[in-house]
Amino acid sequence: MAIALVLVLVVVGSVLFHALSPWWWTPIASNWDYIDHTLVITFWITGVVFAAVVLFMAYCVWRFRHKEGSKAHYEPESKRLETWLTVVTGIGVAAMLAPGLYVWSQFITVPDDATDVEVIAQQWQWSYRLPGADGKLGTSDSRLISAENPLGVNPEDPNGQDDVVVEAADLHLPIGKPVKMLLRSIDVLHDFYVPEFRAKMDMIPGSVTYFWFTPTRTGSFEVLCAELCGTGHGFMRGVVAVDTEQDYQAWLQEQSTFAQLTAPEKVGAAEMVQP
């Protein structure tokens, strides 16, 4: 009866814990609540299923206690059973993949008025990359990567000129507008998460991921990394600043571009890059 009662009140304390806990999502800044929406599911399903399978245990050890004389019946198999476990814990597996499944082809299925914002991951830093006037990014390339070209733009790409350059500081984003980011890491592998857009997705090395989002209300949003990518995973922050049209806009105007940055620069008789 001890061990009966146990497994009861764990069901018991798991579901208080769970309505009063005050752990709980932070507030949601983009147009993700889809997957707030699909984790509540995911909760419930695997919240059912466990109190089920831990009452169904406390169940089984009062019922079938000792007692003296009694007999243990020894069935081997039960095609019924095994029908029946079947195709509910068929049910309950698609119950869960079906909204993720919805989800994630909203996910990766970028609109058409998107802006591309590249975000770039190096131990143990974030810096960033937006299009300038002609609105497009130029291509980049790590073999490019330099002392004067820290993010590896190519300087032969007429449209990455103006590209806005962000080296290791705030990201600016204008609320109400689709952002496509752009994943791409410099050394090793990197994840660029921002708890309250919902949103995150792994950067590896040689390759370029990619997710999108809605900023939906302004403010200050901190940035994480959520790979373990070395000894200083735990200081690789950052901060997205989410602007209304008139204060990104002046944000904007204070950034330089790659043309800028690399144009070279008379001292006197010298002639030097400006780093």
The other form holds:
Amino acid sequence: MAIALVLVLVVVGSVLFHALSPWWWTPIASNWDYIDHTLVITFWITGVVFAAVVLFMAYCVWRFRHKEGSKAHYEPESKRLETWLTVVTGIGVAAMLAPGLYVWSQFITVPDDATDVEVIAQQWQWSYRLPGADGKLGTSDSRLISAENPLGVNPEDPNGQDDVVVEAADLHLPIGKPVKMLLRSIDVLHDFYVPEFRAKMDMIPGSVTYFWFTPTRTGSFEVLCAELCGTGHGFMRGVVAVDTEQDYQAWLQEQSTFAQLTAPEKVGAAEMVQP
Amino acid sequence: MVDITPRAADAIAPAEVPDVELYHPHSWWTTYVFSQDAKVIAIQYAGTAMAIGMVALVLSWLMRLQLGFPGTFDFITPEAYYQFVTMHGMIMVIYLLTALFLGGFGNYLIPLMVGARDMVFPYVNMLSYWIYLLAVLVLVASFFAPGGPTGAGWTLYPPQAILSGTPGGQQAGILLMLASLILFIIGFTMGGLNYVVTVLQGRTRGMTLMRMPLTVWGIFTATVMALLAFPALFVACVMMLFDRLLGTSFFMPALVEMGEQLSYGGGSPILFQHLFWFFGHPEVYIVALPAFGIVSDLISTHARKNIFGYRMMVWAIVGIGALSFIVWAHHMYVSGMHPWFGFFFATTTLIIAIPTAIKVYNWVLTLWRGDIHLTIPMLFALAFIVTFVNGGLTGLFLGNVVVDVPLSDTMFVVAHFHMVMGVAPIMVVFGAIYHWYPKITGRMFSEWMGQFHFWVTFVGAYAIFFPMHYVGLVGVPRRYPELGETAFIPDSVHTLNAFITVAALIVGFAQLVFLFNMLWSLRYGRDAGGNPWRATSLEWQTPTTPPPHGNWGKQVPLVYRWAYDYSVPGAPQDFIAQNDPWPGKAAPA
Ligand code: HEM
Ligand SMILES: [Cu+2]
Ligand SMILES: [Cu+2]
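Alternate state requested, the form predicted together with the partner chain (shown: the form predicted on its own):
Whole complex next, starting from this chain.
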């Protein structure tokens, strides 16, 4: 009999735990509140199903437990009940899938006005590259990587000369502007993950992956690597600062371009990047 | 209607299958060690699987100690943590659960339940075990190899798996892991072909496919799936070995490691992930389907009621088995594969929830108006339903592509898969061991030790893994040996982690009670008789208990009905064995 009670307690305990839990997702800092909404819908549907199934079990165990002389009912199957349950389940599943797929199509459709920002991962640090005044990133190739050109930017490509290179330092982004994060790795798999942005994506050596989002809240957010990349995986951290437009421009002024970094003697230090 | 009442035509004359003398072993070695008896092989498989499973359990304590009390244990360096994670995951999934369900329960139960004398290829069956043992030994050897075992994660994703930034990547660790997996697959294939052919060809007369117990259906379908899925892992392992040893570039693009250009180029790391998960997702069901089958039989027997909707249950098993081959990329939503795949795989994944839900309904509907005996196997079956429903429902979060984006690679995923493919199948393993222990040994286990083991394991496992979902919701990534000072992680998460660790240690130690019970009862348990649960399926009807080599004595049983004739109105008892001709007469001998 204890089991019927414990089954009820499992449901009550789980619901209370959920309701009282101080452990909840971080306050969102991007446009992906749709994802949070879909999550909440899913919590409701699954929570109700869980409680219903387990409470029904508890009732059965209590009501139909063996007593002297009791005998089970004999009923091999019931077409009507089985069909009915299948249909209801189908509807519940569709109610979760439909909003999910709708939001996914938004998630993978990058708006035209999104700015490219390249993230480059390597064991075990983050670097970034922003397009310069021309708004275009130069091509890159991991074969070109060397001590002077740690990100493998193509020196022959005119588009790349004015690219802003942020090596192993914090990234800054302006608030309210959609960004397309182009993700590149030069050694193994990594994953660019900022919990407050909700989005994440693996980075694969040899390809460029992406996701997009719009920062909606200023502040400083921690970057974690979310794909096992060797011994330093748990320590591969970084910072993304979301700034007001003004602060962002101030930060950008202090950064160096690819051309400046590769040929510092030719370009005068005074000739800073003009956004 | 279900095929339940025997018709006149079913009274076939029994076939005498002569018990060939040559067939029996003649020495101690061939009886107990190099045995070709499926039941001995089953026990060898199960014993080896549980022994290596203990290693995985101890590794989980070490990981939990590190996560609960970071910085306290100097010997758990990040390298060591990754080695523990990898070996724990791989052992649990492959060397414990797959081996135990198919090699252990499959070998013991298939021949007995379908009324065969043995597997159809006993010699190959024996080889299967010895190759499995070799695979386990190679795996264990990697703990002692220079550099230790691989720390690449159980998914072994290249490029890191074979590079120097990962423990064992440039040493023996990864080589031994790949070699061990290759051996495991060879050994499994030998056993697997046996199980399939025995079910298709070795059934006794009257045992139609739609009269087989669901245990056999579950193991059979899982074996067919494994035979189709393991080759993908096999080739992936061979290709990775080539990349590592011969310098090919199947999975290796041009890359720069620690500032040094490597000579690889042109390969695709994503290709490995597709191969891995083409195996890896069916693998989840290779573990789950036998559990589904077994738990159906436990519930039916101990609730004294036929399993509700038997035919639907069979089709659900087969349907889940087939569908599970087209959902693999739900493990890769954030892998960087083409985003359009997300639509397809999210849809297939959520569709698979429907046959799975049907199974759950039918289990609980079997309880409805039953005559529920709260035996230890029944308690574990109930615990299975709770944990499986819980883990299955969180699967709907992770399968629904966009919801997976924030949750993937966090502790939410770890909590989900432990609930659904760790805890739930393990509950069935325990339930099944308690259920068949009297048949295997002829003795009853200790009831109070069983009760103790059940309560601590069920409540404890729920206390470990339910709260862990919330650690993941906060955003804590998986495979992090410590969280350090991370702004978004409040202190309360550390407290919760410590709580989970304590629960894990308690649950772990409760397993010692289980092992003690099994050994103690072997000698001191009371005599169980041939059919203590008054069950219908054939294994309970053997002339002697434990069943001898050849199982049936002179005559194999003749089957008149399905395996679920419990509480049939008008019958003299509340169960009718499958080989009982009631209400007709037994065919003349
Ligand atoms: C009391 C029992 C168990 C405990 C306390 C436990 C604990 C853990 C922990 C702490 C991790 C590492 C989490 C991380 O840092 O990412 C882990 C990973 C894992 N566990 Fe368990 N576990 C248990 C049982 C099982 C069982 C029965 C299975 C069988 C399916 C299993 C399969 C796995 C897998 C596949 C991984 C992932 C390994 C990887 O990330 O490469 N565990 N477990
Ligand atoms: Cu990483
Ligand atoms: Cu899967």
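Rigid core here is just the name for the largest C-alpha set that superposes within 1.5 Å across the two forms. Being a predicted model, the structure only gives us computed values, none of them experimental. Residue numbers count along the first chain shown, from 1.
- Once you line up the core between the two forms, the Cα of T139 stays within less than 2 Å of where it was.
- With the core held fixed, the Cα of S78 is displaced between the two forms by 2 Å or more.
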